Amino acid sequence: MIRVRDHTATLGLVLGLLLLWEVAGQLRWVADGTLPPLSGIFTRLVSEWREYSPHVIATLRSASLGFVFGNVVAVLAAVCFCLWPLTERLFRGINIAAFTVPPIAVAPVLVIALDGDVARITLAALLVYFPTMTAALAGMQSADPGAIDLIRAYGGTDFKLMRHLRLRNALPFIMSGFQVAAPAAVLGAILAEFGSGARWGLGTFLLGSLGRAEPDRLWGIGLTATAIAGLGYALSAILAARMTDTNRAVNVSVAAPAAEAATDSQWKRAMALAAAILLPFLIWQLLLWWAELSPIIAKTPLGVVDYLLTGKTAASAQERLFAALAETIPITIFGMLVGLGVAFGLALLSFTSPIVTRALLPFALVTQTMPLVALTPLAVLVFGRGVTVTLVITISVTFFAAFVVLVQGFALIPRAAFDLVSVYGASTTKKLNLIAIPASRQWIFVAARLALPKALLGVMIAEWLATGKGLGNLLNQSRGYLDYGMIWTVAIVSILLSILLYQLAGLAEWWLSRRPADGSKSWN
């Protein structure tokens, strides 16, 4: 009966929103018709499907190949990190960069350095790598210690452990990682189509349609991209259910890395940290040497330093860069904080009104499959090209990502903790204050680290397509002016900014963990 009511509430909300959309479109309630009725969007989509099909095929091809290559690399990397923990520490800088990288910032760099098809596949694979690698590694490391001891007692090597135990234990985690990776591959393929010069692809189709006063076409392209990403998510979920006889949800783990072995000396830890920082720059330099690209087009780490700090145009470059950062950073932080606040407030309703959570959670999961680049032009139609559209996009992507994490985090709090205070007549408010809110602290920071890269990506895409300000606009202008030095500079600065915000969230969590709220402990 509970399951029926859950689905009825969700289905009722979905049908109500679709009906409201249709009525609002027919009566032109939103911005004088910039939100067309659903019937009009689908009518035009069907009538123009022949025009859509080559773009859909091109995006599907790039996303599918990126999905395959990215997942193969991710699983192999997880195997290496599990077998040789030192490699995980050495590649920590690369892994964090892969998680925090704003893909719109590296897309122009990949288009410059690689052939068009290779650039699209590479960006799709890059976005696929981290969620699958993290899920796979978590599965391998969570194998039953008793089974590990038993295999070792019979002379089992690390490789036999990996083959007979760890990989099998990790299979449900890997399948769940695929569910996160599938929509990410679609987003990467579409973003790489921006400015790539490719004739076909939904990104190309979207850019070509922005200047036309045809909201129904833009909505059709956006919904098509969302449907492709959602289909990838659904197929991955079905595959997970068939192969593992379960369909467990997964969140990208963004918790702080496990502490190094106590036997490691201070200098070994310092060397590992230095290697983790320097390795990404070394790989960057080696890849450029291997590709034999012109130094005018492809900037090395020293080339970026010269352009920004010591070259003849350094003063002008710094002025433009700092002006862009002054636009991007405040709105990113503000949007993320508002999104986290809304997500936290709604997540708390799971204790007072569970039906709200059951109704909203499916929407939150669906939005995780929506390519952000397809959402932005639609938001521009409704909210215009000012700061409002940037805030709306940033808050929305932050809210949905954080809401999923917080709801699942609250679900891990033992029911016995609430039963205990209920015996003493505690009200719902008391339960929240005494148990739920203190226990949620760690999940707030997990949500913050997960949401920060999404917030920065949302701001930069809005700046690129809508507002004409900030890092996103500077990147777009530099691409038009063939200012390769600034393109590489914005890409690197965006990655470093995202990593800095990520690490600051972790530092804040560490600092607060040393000061327990009212002496209370987290419930795990």
Contents of the next structure:
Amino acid sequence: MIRVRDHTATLGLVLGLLLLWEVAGQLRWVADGTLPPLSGIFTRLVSEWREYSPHVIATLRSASLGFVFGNVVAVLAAVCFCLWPLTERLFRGINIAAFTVPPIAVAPVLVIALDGDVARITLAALLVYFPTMTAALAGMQSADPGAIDLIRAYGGTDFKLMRHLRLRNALPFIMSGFQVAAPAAVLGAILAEFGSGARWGLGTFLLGSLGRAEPDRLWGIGLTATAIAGLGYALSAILAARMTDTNRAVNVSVAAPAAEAATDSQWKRAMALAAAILLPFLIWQLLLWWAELSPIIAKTPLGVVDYLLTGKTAASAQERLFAALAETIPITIFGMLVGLGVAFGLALLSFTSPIVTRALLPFALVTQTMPLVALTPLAVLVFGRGVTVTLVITISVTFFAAFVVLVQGFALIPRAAFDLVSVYGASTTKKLNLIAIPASRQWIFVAARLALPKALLGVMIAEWLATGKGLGNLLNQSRGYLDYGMIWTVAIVSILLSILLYQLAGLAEWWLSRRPADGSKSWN
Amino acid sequence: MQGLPLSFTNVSKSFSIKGNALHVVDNLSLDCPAGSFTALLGPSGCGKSTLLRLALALETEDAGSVQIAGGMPRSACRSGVVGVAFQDAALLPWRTVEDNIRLPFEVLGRARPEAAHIANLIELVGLKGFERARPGELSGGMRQRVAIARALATDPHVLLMDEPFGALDLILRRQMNLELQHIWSEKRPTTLLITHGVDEAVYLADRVIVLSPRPARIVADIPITFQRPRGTDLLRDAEFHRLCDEIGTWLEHGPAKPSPASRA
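Moving on from the form predicted on its own, kindly provide the form predicted in complex with its partner chain as a structure.
Every chain and every other molecule in the complex is listed next, the one we just looked at coming first.
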């Protein structure tokens, strides 16, 4: 999808931006020097490298351990889901939660429930799980049907199919899953360092440097974190390219894979759904029993219900929670819609002037690997501590994620479709109206589902670090007050909120797709 | 002779497509005695492949029974007496030619075959020198030949082939026909060959079965009695051409023009 000549355009764009940055920094254009020149950042980074290195090593360590554990679990889970589709349906609730969870919300919970080191590795592993699991499962399920028949014809069981065919077939898919998982591991490791009291780690370093008015230090940390994540992405990409000999597009699966048997009765389906919803809560309860944590610190599902709904704390907790939600939800949705709109506009523009995509797409791909948390303080430096910063972060996070999906989706529209309408003399606008816009319908929703958890994460990080409002702030405050009930409540509520928004996107898609569409269902 | 009998008795099979039942095989009986060579001809989509998939236990019959050596196809397949080549070569792209031919042994859990055995097969299908090549480096015809070598590798007692020579050009096809006849004569596995090539069917088989359009019923059952081994000169024989023409007529008119015999 990305060819060599595309890279020259990107290179031009990137070099231009870097140059602009340097000039703007030297001349102190942005908010009185909060954007230091690149050369200044690097000089400082090099001179302070001794101070950086233990932090970098600590983060690298938890990220890589999390990467390894998360991937092992993900591949084992995919094997189970493929061999026994029922398990996939039971775990669907957990899978969707793993995809939509705003990691910043579970970080404090993990820090409470687990030993510091384990918490960091767990959060990294948690973020690694979903991309690798879906990629592996897709790879196993896409094995050549002819080869499946052949192995079955020699009496091959499901296990033999897995061993001789599906696992190996999934390998390139798993590698491209790694491309998403590697930067996610870095993000997880850094987020779990927040407020964990850990001495070392880039997250700790970042929090420690926040109070000091030293933009070049913050930029140095942000860029270092980005470089580590980018390195993980690049290594995985090289591995993937070696496996496949082709530069396959990185497709992030945003829907939990469905393997529903059409023959199942309504009752059976309802049972599976109920089990899928209950299982996460059951596991939550069991984990706490197993860890033998004090019920004051570690809230069980019933403990949260008591805190929020029935106990003495209920009234105050509800008030604070609703105030926070009233702050967070509108801004998340608004920022996401704007980001989606801009992405859609720019993606359409790519039909009339392909140079825009060529320059932007690889750049947008790279932004997908940037650890959001390390960049937020930089946005705060530039945009201040108001609502603007939250919006800027949400919009840009949504935009880049959606843009990548939309452009890759558009690339799947067969050339012949455009050629056909061209033969009948269609203008560019006609082509957009007849083909690109109807075709984009499904991709808009893919983009929305992909961007949603990121948008919520962006808002919560900004609230925690900068604006002092909303869910993110409530979480941070509760940590300070040792209000364990609220920490658990915010974690659960933000996961539920994320799942709700995700399901709403699915519902909107379903509603749109059942209206008689103008032949726009699917190109592939 | 090592062939084992294969039989279809009153077999019916239908698939449901969007809620509508599609009758693919309707009360069909066919007996392939041990060591026989049967060719199945019929219009595209008539259910030939479904018969083969039933014999491989890849599908389950709705009614009637399919038996290999008097037992279930599934247990015959598990015991490794069945060899198969599909329309599609179905090679594993990450395995070399040798390793692809070895695959059935691994699936069956048998000991690794001797290197000489695999080398012989590769030579037999004319792929000497390509032992270490991967499917991506081979042409369509070469891949198909690997699939044939793989079908023969386990020394099967029942050999099921679904248009295995479809991807080959005429010359290669005739060569492979000659080779297949040679191998078959040596071990006499019970063979069921699905093909679109009327001349191929007449050249190879003891018996040619013509099927009707869906649902598959037997329209004609024609014994082929040429002496074996059959040489290439048979392809120019007048009786050979008469048989091909007769079968061609059956294929063209199908059950619409029933012969006096089948009406009786």
